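Quick heads-up: it's one chain on its own, the form predicted on its own, in structure tokens.
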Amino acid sequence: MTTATNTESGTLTSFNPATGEPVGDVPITPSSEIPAIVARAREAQKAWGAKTPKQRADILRPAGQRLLDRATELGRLLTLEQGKPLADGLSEVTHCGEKILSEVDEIADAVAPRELHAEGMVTTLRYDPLGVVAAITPWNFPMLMPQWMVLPALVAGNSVVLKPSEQTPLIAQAYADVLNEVLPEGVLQTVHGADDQGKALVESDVNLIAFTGSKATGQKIMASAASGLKRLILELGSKDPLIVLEGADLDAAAEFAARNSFRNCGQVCVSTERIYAEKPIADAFAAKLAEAAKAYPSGDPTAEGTALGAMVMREQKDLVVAQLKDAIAKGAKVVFGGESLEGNFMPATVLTGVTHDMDIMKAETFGPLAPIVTVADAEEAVRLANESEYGLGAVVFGPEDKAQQVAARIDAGMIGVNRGIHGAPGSPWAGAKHSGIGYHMGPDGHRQFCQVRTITRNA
């Protein structure tokens, strides 16, 4: 079941999707309070942002051990109302604990003011706070997401209003409560609700809309901060290639193809969505995948054992099985999976014979599918993996030189070698093409947050 709005009540009631009973409500906020609840914001700004960097980071801190000290029983509840395993709920929670304790200094270093020095004169770079940041989030990873938008945006010294979505609002808000026992009152506000909440909050008095979603969804916002030039940071869609050259370690490949296909039900922005192999090894490789997919069994979130737990709604899983079937029809070879399960669930599945043609090698699937394609050689994976409108992510296993040649003509963000696309601590997390705008991670991923001044004085 999906997530329902009780209009009687003027609540959302979420659902778990691996049995469809509720987990719990929220109350729907009025889309007439929302400007009021700006307002607040804005005030409640003015003293958060006149304090250092520093000492935001150490209001914020303690947060993390909160979080850390709840994880198993915030843990669990992120497993009832997203459905992915629980042994994944609790991760989520417990790196997002872990993050805050080690990332609010990253943070607060990044936006620090900094001296630049050039004869006769001094530069100061500042990296002062923008205002209200509007962060609306995703799904799919429902507290991870917040805090990749809400915890620079408070480090920068802005305040910020929440509107988590619709699906997973339990989670979201109970983050924000955590998180809200250190914040001073106004600074992190929530919103619940679905398109209105959204709709009044991109048109709402904020400086900043951070958003992560849909391509469709994101150009609405983009249209509709055009007229007061708001600034913006989006994730969008994406539909990300692995290449698999010839000389590959095909054991490597197969397990990272298995892992990044189908973890969270392959509901992951930047999950393996197209598969290229090379002829000579796409056989080999297909076989390799087909057995490494039998490591993730699909069945109960809260049961030890599951690696697929249920998918999110089903919307989402019809979207997916109609991807399936077109495939099917147009000629492709189900070798692993392919049945669809009863409810939310939907099983690991790896095609071969899959063509251009397809559906499912141009819309976004997110869901466990694993779609290989046999082309010639590199430049046909190249020019295919290109063949995007989207450009997230993409990876390529094979020979470590002629890996790094290819990678480098791949039209994406962030593209991993023989592993997946993390860079280094420091990275951002960037998107290209229709992917999105703005990033988020690493300095310049937190100053994305703030408003750049200089300030130049003689020497």
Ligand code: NAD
Contents of the next structure:
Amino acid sequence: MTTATNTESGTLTSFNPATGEPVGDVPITPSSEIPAIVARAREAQKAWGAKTPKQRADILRPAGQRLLDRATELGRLLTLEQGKPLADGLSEVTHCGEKILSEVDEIADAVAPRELHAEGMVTTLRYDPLGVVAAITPWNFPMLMPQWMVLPALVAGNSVVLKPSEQTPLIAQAYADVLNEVLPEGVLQTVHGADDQGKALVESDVNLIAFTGSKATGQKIMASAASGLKRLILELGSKDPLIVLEGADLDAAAEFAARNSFRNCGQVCVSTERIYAEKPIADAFAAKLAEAAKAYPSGDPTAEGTALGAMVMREQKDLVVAQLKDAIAKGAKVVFGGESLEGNFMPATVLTGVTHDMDIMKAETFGPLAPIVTVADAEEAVRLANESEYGLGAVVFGPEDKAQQVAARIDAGMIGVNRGIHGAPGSPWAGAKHSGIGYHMGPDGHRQFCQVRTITRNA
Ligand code: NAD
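Would you mind giving the form predicted together with this ligand, to go alongside the form predicted on its own above?
Full complex below, order starting with the chain above.
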């Protein structure tokens, strides 16, 4: 475990998943206090919402530089608490700082009012604040996930109550503290704790619940939000496929598969979790992926050269080991890695001979496993890729025309052809099927934190 709650002393202690040592603690927010926190947020929203989007962007922008100024210290805290390599902790903080500097204006533009003209009439299309936004976030990108919600919600004129993961409360609190150096009081508050605090926040008087986390929790939140018809953005789990077609650049495909299966120990919602390789190239691809996996050594996340740090908690590693054992028992072959390491460490692992009756092809893994299924042709690859309840990302490597045709048939929100899923600036982050409802980023994503209103007058 990386966290321990002591309800008697009222503290949530965060432990380093690599060493088991405590990193620090935060006070647990009693659930009974959450309605009053939300009431404070509603009061603070009045003056904040009365400013223009541009004024709010101007207030928030300096927080970007403040994050960048403290990137080394905060990157280290992120690593100590979450377990990813130091370089990745640092780059998450730096990315957040740089994004604040550039994105506040993009969000302000997206939510600025605009006019529509027709014969004899003018309509003003307004993107007004909703009120109070509850942001409930996971541990895998413990600063970036809060930022994906907090930043657009605030620039759009809402106040925010952030409930970060109980696994990574310290870095989320540090992030909120930096923003609060520039924000008016009460506009951004945090509550700490686990399921109980999340539940109490969802049940409180909030207007929108922006949630990123597991499907199971998303379902609970949706059920609980129904009675108040609260608005929802749910970014949930996935089981992203990679299809490798005959004629693909196998070096590029293997390099991508290794990076996208192993980074952050596979604890990424758009990790490659299922690989379908066409029979004529399957063996050659597996050999190249096993070779590429050598560049992902597991070890102390603070040491130079470590590519895979610690998994965030023991329970997460146990799930991964159970899927690995099930696959091996059903006939999969380990061609790289495979042995469970001490503590919360798990090596980059490549499996061949994988079939769809194995748990590893059904449930989200969230670990550094790259399972390869050999398929007869692209037709079978598409059928199996779509045989999942999830549909966040998908990637196809192959000859350009054929790969594009295959990509168009995959039921996922974000698809990459001969590259990863990240789209050009302005692209939304979108999930299909059980991977989510609503989306983030891009003008449409930013506007999900708004109430759309039209006011029409005679021209
Ligand atoms: P989780 O669902 O266990 O927890 C997420 C948050 O919800 C935490 O803050 C937790 O305390 C809170 N929570 C728990 N029970 C609650 C309840 N009943 N009501 C309200 N809040 C509650 O998820 P996790 O283990 O922290 O994160 C991993 C999951 O997140 C994976 O499934 C991953 O795919 C997903 N994820 C998705 C995306 C995406 O963009 N789709 C991005 C990152 C992570």
